[in-house]
Structures are given as structure tokens and as C-alpha cells.
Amino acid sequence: MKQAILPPKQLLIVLFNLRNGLLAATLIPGTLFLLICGSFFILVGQSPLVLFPAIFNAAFGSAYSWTETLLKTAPILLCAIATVLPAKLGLISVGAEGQFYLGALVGTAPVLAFSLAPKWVLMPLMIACAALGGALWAGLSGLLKARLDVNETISTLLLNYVAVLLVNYAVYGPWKDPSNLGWPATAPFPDAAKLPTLGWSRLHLGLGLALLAALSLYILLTRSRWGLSLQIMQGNRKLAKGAGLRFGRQVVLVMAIAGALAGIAGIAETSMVQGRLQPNLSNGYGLSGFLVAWMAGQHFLKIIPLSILLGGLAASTDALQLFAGLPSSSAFVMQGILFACTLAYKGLNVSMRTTPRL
């Protein structure tokens, strides 16, 4: 009996029917990512066979590499959580970058005002102020959405620029340290404003807070009445209103919680990596967190390994500069390629599911 051969279109449908498996969802976008990045390296005159191992070693090849990767994972993960949580209510927030900056700004205020305070006073005050700053910044977009039905994507995006300008105003103006010889930055943070670290490494409390937040919110939203109410409001707002659930209040609440986490990321980066408040402190962590959240399908557990992956790409910047002479922006190019490959896989997957079979 002659064996039937599937036409190419049907073969693609069969392959994409593997979509429910984690292997297919990882392997297909990952293969596309490697092929496109390899082509990019060839176009700039570099060998992918040399550059890919160098990038991997720079991100995961040693204890030092892992430390640098996890240092960058902490803010990315917190900003990813700040994107995922509003998404559980059907909101698309792109404001983690601005919340990151405002958390750093407001968290710096008590450090400069009470620099001689003991550690047990200054460090919790710094973290609380940073969380408050991020919460107020995100809560503003939530309030505009709840009261005036202002699109949260637009408001959070525009507030990102405002937050960056506020930080620039502070470090170029009233908070500028005269001893910096013209460099726009505040005075260095005292030891009392430093977060606890893991042993002798540079890994700090921010990573632990990020992991704890991701796990706690996953459990809370899958095992509590609050999580169920968010699902109902996301799926059918009219039904939720009939059940007595107040959408506007929940919008402000989830945005404020998300902003608080992004604000903590900002002050952790300022305190433990930069050592002072200065311009360009984010390195695109807010946008990387948004990328991680959408790659993970807005899932609190999946954002953890993806944040490590993006942290590794960010940590490989030095390898790209050292081995290939490429600018640091190449790491952002790779992140964009990874995002595009993931979205392409998901879009083609949906297309295959909805294509009528003849």
C-alpha cells in the first residue's frame, strides 16, 4: 500500500500541533534565534562558531559569569513581574522603566537626607520609599484608567520619559555632588544604605526579593479568591460587575503593587551596582522585563528562567565588545531578535490553528 505524503502546509500544521509541549515552544523560537543571530554576526564579519561560545562563557561559563548574570537578572525579573501582574487583569503596562527610575529617585531621598542614620533605620526606609515611589507612579496610570478610561499602555509609556527626566533634573541640579568634578550624580551611598549580599559575592537581596515575589504572586493568583476575581474581571467585566467586583479599584491596586516591585528594582540597582543615583542607570531593564513577560506568556514561573536568559545576554556585552569589537547595543539587538522569534512562533502557531483544513 502506497504511503500518503503530507503536503507542506499540512506538515507544518502537524509540527505546530506540538505547541502544547514545552520542548516545541522552546526549540522552534530558539532555533530561529540562533539562525538569525548567526546571520547577523556573519553580516558584521564575525564567525558565529566563535562568537556564540564566547557569549555563553561570558554569561554562564564561570562563577564570576553567573554572578554578573544573576545581578542583571534581579532587575529584569522584578520589571517582568511588574508587567505580568497588570496583565492578569487584562492591562498592558509598559511602564516598568519609569517606575524603576522613580523608585530609584524617591528611594534616594532618605539616603541623602539621613546619610548618618544606622543601617537598621536607613535601609528599610530606603526600600519603603522606593516601593512607594514606584507604586505612586504606576498607580497614577491605574487611576487614569479607572476614572477616565485612559489607555494604560499610552499613559505608562509617556510616564517613562517623565520619570527619566525627573532623575536627570535631580542629578544635574539640586542633588548633584560638587565633589564629582562636573559628573552628574549624587554623593555615594553610605554602607548603611547597602542591601545584604550573599556571602562575599555581589549578589544582593534584590534577587531574593524578585524570586520571592514571583513565587508568592503565582501561588496567590492561582490559589486565592483574589486571583479568581482577577480572572473573572479579565474575562468578562459585565459579569464581574454583576458579582459585585469593582474593576477600577483592582486596576489601581495591581498597578500599584507592580510599580512598587519595579521601584524596588530601581533602588537595588542604584544602591548595589551604581553606588549612587546617576543618569542612564537602567540599561533598559524595564523593556527587558516587558520582553520577558510576553515571551513567557504572562506566567509568573516561566519568567524566572527567561529572566536568567536575558540577564545572560545582558552580561555578555563585554564578550561582544572584546571578541568581536561590536558595540554594547548588540546585546539589545539580540534581545530584539529573540522577542521577534518568539512572537513569530506564537503568531504562526495561532495562524495554523485557525486555518481551515480543506
The other form holds:
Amino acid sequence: MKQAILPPKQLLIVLFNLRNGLLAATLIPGTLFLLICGSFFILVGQSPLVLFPAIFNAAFGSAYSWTETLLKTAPILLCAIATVLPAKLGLISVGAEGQFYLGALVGTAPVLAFSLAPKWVLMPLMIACAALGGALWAGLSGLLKARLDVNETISTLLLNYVAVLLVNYAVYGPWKDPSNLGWPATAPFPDAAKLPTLGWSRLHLGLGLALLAALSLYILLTRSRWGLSLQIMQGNRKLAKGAGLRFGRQVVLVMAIAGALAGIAGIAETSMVQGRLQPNLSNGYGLSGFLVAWMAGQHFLKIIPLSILLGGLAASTDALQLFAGLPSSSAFVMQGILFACTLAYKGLNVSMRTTPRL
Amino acid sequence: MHIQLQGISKRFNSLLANDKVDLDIFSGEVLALLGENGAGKSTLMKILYGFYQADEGCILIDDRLVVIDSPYAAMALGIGMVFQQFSLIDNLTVAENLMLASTKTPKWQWSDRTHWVNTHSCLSQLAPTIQPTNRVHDLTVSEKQLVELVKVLDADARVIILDEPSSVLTPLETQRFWTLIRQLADQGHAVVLITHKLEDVLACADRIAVMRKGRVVEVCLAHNNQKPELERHLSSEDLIHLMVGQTELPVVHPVPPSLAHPRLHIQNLWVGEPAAVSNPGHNAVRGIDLAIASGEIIGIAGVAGNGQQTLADAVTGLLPLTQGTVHLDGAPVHQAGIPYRTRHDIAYIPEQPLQNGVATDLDLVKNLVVKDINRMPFFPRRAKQRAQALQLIQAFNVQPPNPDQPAGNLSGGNLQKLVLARELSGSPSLIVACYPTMGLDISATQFIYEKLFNHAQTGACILWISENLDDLLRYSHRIAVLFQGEIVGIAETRRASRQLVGKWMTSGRQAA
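For comparison with the form predicted on its own, produce the structure of the form predicted together with its partner chain.
Let us now look at the entire complex, which starts with that chain.
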């Protein structure tokens, strides 16, 4: 067990160590990000001195902006978990986006089929179906990996496109609401298919589920027998096999859990933000989740603040459009720059260490 | 050319690999360096090749003192070495590989025709079947070996050191290789053949230097040497004798327990080429029959690479069997290819603990509890685990004794102790131990033996794979020899001699 309370000197080192202290880990990539992003703004003819405060205000400036940020944090956090969990077994999954879409698709099915069912039936059913959809989608990649040793990165990546197209097929074809007059979307979700919200705000159960999942997975991974067996399997496959652990089973299980969480993110977004199943429902959450997972070094707790940060960036797109006339996709540019800065800092750290451990 | 090695000593930590070795190497002659694994043959030659530096002693070439501080220096002096592991780039062609290795052409001048013509003629002379435009990954092992040889010759080597060249070859290829070695010697090269196979020596050597435990114990002429000199000729029995030594220590466990009710039953165990080959480091195992009684220690001797690891992995249930069964206490160890190791409580001490026995990123506590992973509660009590781990660490003297450090911090010997601490705790019913005392000093070795034999006394079967003939003959009840995947001989240790075991090890069943 690690010591719970650090002596003051060590605490100082943890915080202020120039190479890998907490402060340096935040400040160095942060400054780098501001510099590069600032140059980007200057390049497109905007003053960073005006834009940065505007972005910050739009993300964290008021109670309203906080709810908008947290609303976007929920799917990002769930997708990040869906990336971190497979990484605990040494798998690189980029499939959160596809699982998100498939969760939305399968979760929508009971809503359309039993739209008159009471809330206590319909809502749990919807969430369960969404989880199942995501789990099957990710489990397919897991099964391919376990049985045929198909690279999970490639299969999850490619299945993303399939999932998006499946949703498109549904909303352009059989599930299109005729009263939409050609607009590709299903009928609006009934109230019975809405998740509970926090008081007056738009914040919904999805955020709570995401936080709960991150915390409980953290505890399971560090404290439980299951977590230990995952650690052993990632550490040395031969040793794990000798101890009677079955890698293939765990691959499928871990992928399925990851997929289920991403699927829940998908149905929550569909039900609570879009209100109906329609194309382009994700807003790049799968990608954001992936970036968060890698920036956090595949750590279940560190992904929480980072998800909020990226949620804030996503929420500030409106401000960008309003103040600077920049397209909303410039949020992705900022995301990318942030990601590159964090990874560059980490890479620098690794290469500066005397004994690199790969 | 005449190379003299004088008083060469080399020490690796506690292991004295070479102990004041004197050796002469002459042009036009094949010198066989014969010895068991770990006798110090390769170390000696790597010193000559500049790969290692000798702690003591000197090297003279034609009576001039030379300093060989790197392989480059050795190559400049005309000394070349072909290692067991090839250093070829699979995706390049043969020609490109040769050019890359060449010291004579600068890298930016690959089109130097004259030099290329030389290399090409050398290649076509040695290996007419290899086209320079062939990709290396399309070559067979023996062809790769030839390319390595061409590389060495291309650097104008006059002394060619071959490290266990025949270990990768089929019998037919080996014969061709012997002819080639003779040709090289007849052309005036000095060839040093490092080997543990008697047949290599008898087929093509002029002179034989036998090494044992870091010393050259005998230098003699080979049978086929026609030179009328007054040196001794030795029979192959004598050579084996020299190789494996002759001091016979008293047998500690003389009387094997009764085999009326064997506890471990291995019947007609085959692990074929495909399964073996797809797992690196494995050689096929053919038709092993073995019954081990409760409390019996069976020593498995044999030169490395004759199927030891495959046998160990197959018996512990890690490798799928092609044919046959392994029963422990009447229950099969294999079921649909899934290891039921934990159910049967089989302890396995694998070779190379770093690759096979520990997870280097995890701390010592986690590494020690791996064995019980399927028996611990869902939320294990970590304080208790840590206390137990600490006890084991102290009992087996793992240094440094900090249970929270990652296992990757430990040195080789301590990693071995860590694996031993895990596997020899509890009360296993079968212990498969591969080279269990590798990297340990004498007192640690004694401690491990005591632990091992205590388990035998309480009824465990022990399958003990080792290359240390002295200890095998001294401590096991019965000794079996693996040769090319078969058990070529098995005997009670009180009736076996080093001679007999040595014969089985070097030449298989024919000699028996």
C-alpha cells in the first residue's frame, strides 16, 4: 500500500519537481498550448487576448456555461473510460465512437417500439439496450482479437464507420419519421424515454453514471482480484497463462464493458441532447474520449478533470462562432493542439530520463 | 598465422567463466573447442573477438602482443566470428546485407563494382545456390549461416570462429558444412569450431581442445589428423570423460521410492513441430513416457535445446499436446488445451524468469501472489498479502528486500529467487524446475536444494531439468537424458555414471 500522507518535502517534490511535478505537468503543456493556439488565432486574424478570455468564459464563466460544459463532459468521460479499460489489458481501442453510435441505435429501438410504455419500463429498457448494443459492437472486436488475433485497433477503427452508416441507414430509411418532411431523423423521444435530470438544469444521469463508472472501475482495478489479474495479464502473458488466467475471455469481457459504457453515452446524448436519433449525433466524443485517455496516461481518475477540460473546449465552440466567426470545428483544432502539447511534454520527459522504460 | 591466448581469465560476478586459459590457434587447421554448456568456450572466443575484455592474460598474434578491445579491432586483425544468432536484416537482399556489413565500401558508395565482384565470387564459391538478389527471409537457416560466413570472409578474416554452427542444421546440411569447414582450413584459414557435439569433432577437426568449468583440460590431435606428430590421440570415450569430468560424488538420494503407484504419469507425450515452432525457443518432443512416484526426484539431463523447455511447458499444461496424456493423481493436466495448473497445484520454475516467470512492471507482492490468484477473495486483503510476501522475501533472501518495488528492479539472481519463493511456497504436488539454481551463489543454491528436497519428502513429484550433471547425479533418484526430443536413456543415479550420461547426452541412443 502506498503511504496515504506524504511528508512535506515529498509533497513539494510531487508538486513542484521541474520535470514531472504536478505543476510542471500542467504549466508546461498548458503554456505551449496557449502559445500555439494563440498563433493559430493570429493566423486567422483574431486577437488571442480577446479570444482566450471569451473561450474561458464560455466554458467555465458562469453557472450556465458550467452546465453546458458538464453536459459535454459526460459523453467524453464515458468514451474515455471505454478507451482506458481496454488499455489496462494492453489493448488500444479507438472504437468508442462506433460503440457510441451503436448504443444510440440499439437503445432507440425499444423507444420506437414501445413509445407508450411507462417511464419505469421504457427508460431502463432503453439504457440496457444501448449498453447491449455497445457491448456487442466492442465485443465483436474483442472476439476477433481473442480468437483470430485480429488487431483490435484496426477492427475498432473500421467498425466505427460501419456503426455511423448503420445509424444513417436507420434514420434515412425505416426509422425516419414521416412527419419530418424529409428531415432524416426518428420521431422525437417521449418523456418516458428521458433520463432524470439534476434539478432545473439540463444535466442528466449520464454524468452521474460516468463518474460512478470511473470511480468504481478505479477501485476494481487497483483493489480487486479481477484488477490484479488484468495487471498480470498485461505484465506477462505467459505468467498469467501459467496461473490459469484466460486472456481471450478477459479481452472479450473488457471490450464488452467498455462498449456498454460508450453505448450508454450514445443513448444519453440521443435522448437528452438531440431528443431524437439523427445523423452526426456524436460531435466527435469518441475521439475526444480517446485523447483524454491518452493525455491522462490511461488513469481512471485523471480522465475526470481532463474530460471536464475538453468538455469546456467543446462547449466554447458557440463562443468561437459568435465572437470570432470561426467555424465550430476549430474546437477540434484546439483539441488536437492540446493533445499534441501534452504528448510532446510526456515524450520529452521520457527521453530526458536516464533509464528509459518502454 | 599463429594466435596464442595466454592465461586468459574472465569473471562474471561470482562466476569464473575462464580460469587462466592457454590456447594456440594455427592457420590451416580446424580447432574444435569441445565442452558442455557453460564450460566457457563461447566466453573465451568472444574475448578473442573483442566482444568481452579479459580480466587477466594476453593475446599474441605471431608473437606480437595485440590489444583487441572491440570486434572492429578483431576484424582489422583478421579475426571473424559467426554467432548462433544471426545478424541479418530479413527484408533486405543477400547482396544488400553483405554490402551493409562490409567494412571496405563506405555506405554511400554501394556501387563500387570491383569490391562487389569480389564479394559475389566469394558468395558463389561458398554457396552457389544463393542468388544475391534473394531476400534473406526466403533463405533457409543453413543458407543464412552461409551468408554470415561470407560476411566474415568478405572482411578478409583469416581466423574464423564458428559458435555452435551445427546446432541449427539438419544432418545432411551438417555434412555439407563439415566439408566446407575442411575447405576453409585447406585454403589456409584457421577455423575454431565451438561445439558440444562429438560428431562435429570427429568429422572435421584437426585438433581438439576440451574445456570444462572454465579451463582447457586437454588438447589433443583428432583421429583424422594425418600429421605425424607425437601428440596423443584420444578415443571418444576419453573425450566424453574429459568433457563431463570424472569426480563422482556420493549419491544423496540413492533408493528411489516404489513406482507401484506413480503420482505423475506421462504417456507417449508428443509435441509436434507446428506447436513447438510457433512458440519460440521450443524444440519438438517425441514420445516421452515417464512415471514419477510420490516423493521422487527425476533429473532430466541433456544439452540445451533438445526439448527441455517443451517438455516442461507440456507437463505443466502450458503447451497443447500433439499426442499423449499427462496425468497427475489420476486426473489429466490438460483439458481442451487449458492449463489447470492451479487446480492441481503444480509449481513451475521456468527457465529465463525475466521472460517467463515475472511481470516486471508489477511489485513483488503482486508477483508473489500470482499463483493464488484464483483462490483469493474478490477484494484481497492487501496488508495480509504484503506481510506474507515480506516473509517469503526474507526467507529466500531477495535483495533488496522491498516488497513495493517493481520486479524489474531486481537483478537476475534475485528474480530467480523471487520465482523460487513463489513456486516453492505452499505444498505443490508436482514441481517442474528448469535450471532452478541459475544465477545463484553456493549458499543460495544449497538453500534451494533443501527446499526442493523437503517438498519431495512430503510427497511431491519433482521433475528437475538441469545442465549441472554433478548435482543431478548427486541429488536425484533417477536421471533421464533428453536428446533431440527423446528420452534416450534413464537410470537410477546409484547405477549411472557420468560416463554413461555423457555418452547419452552427446550421441543419443546409438552409443547406448
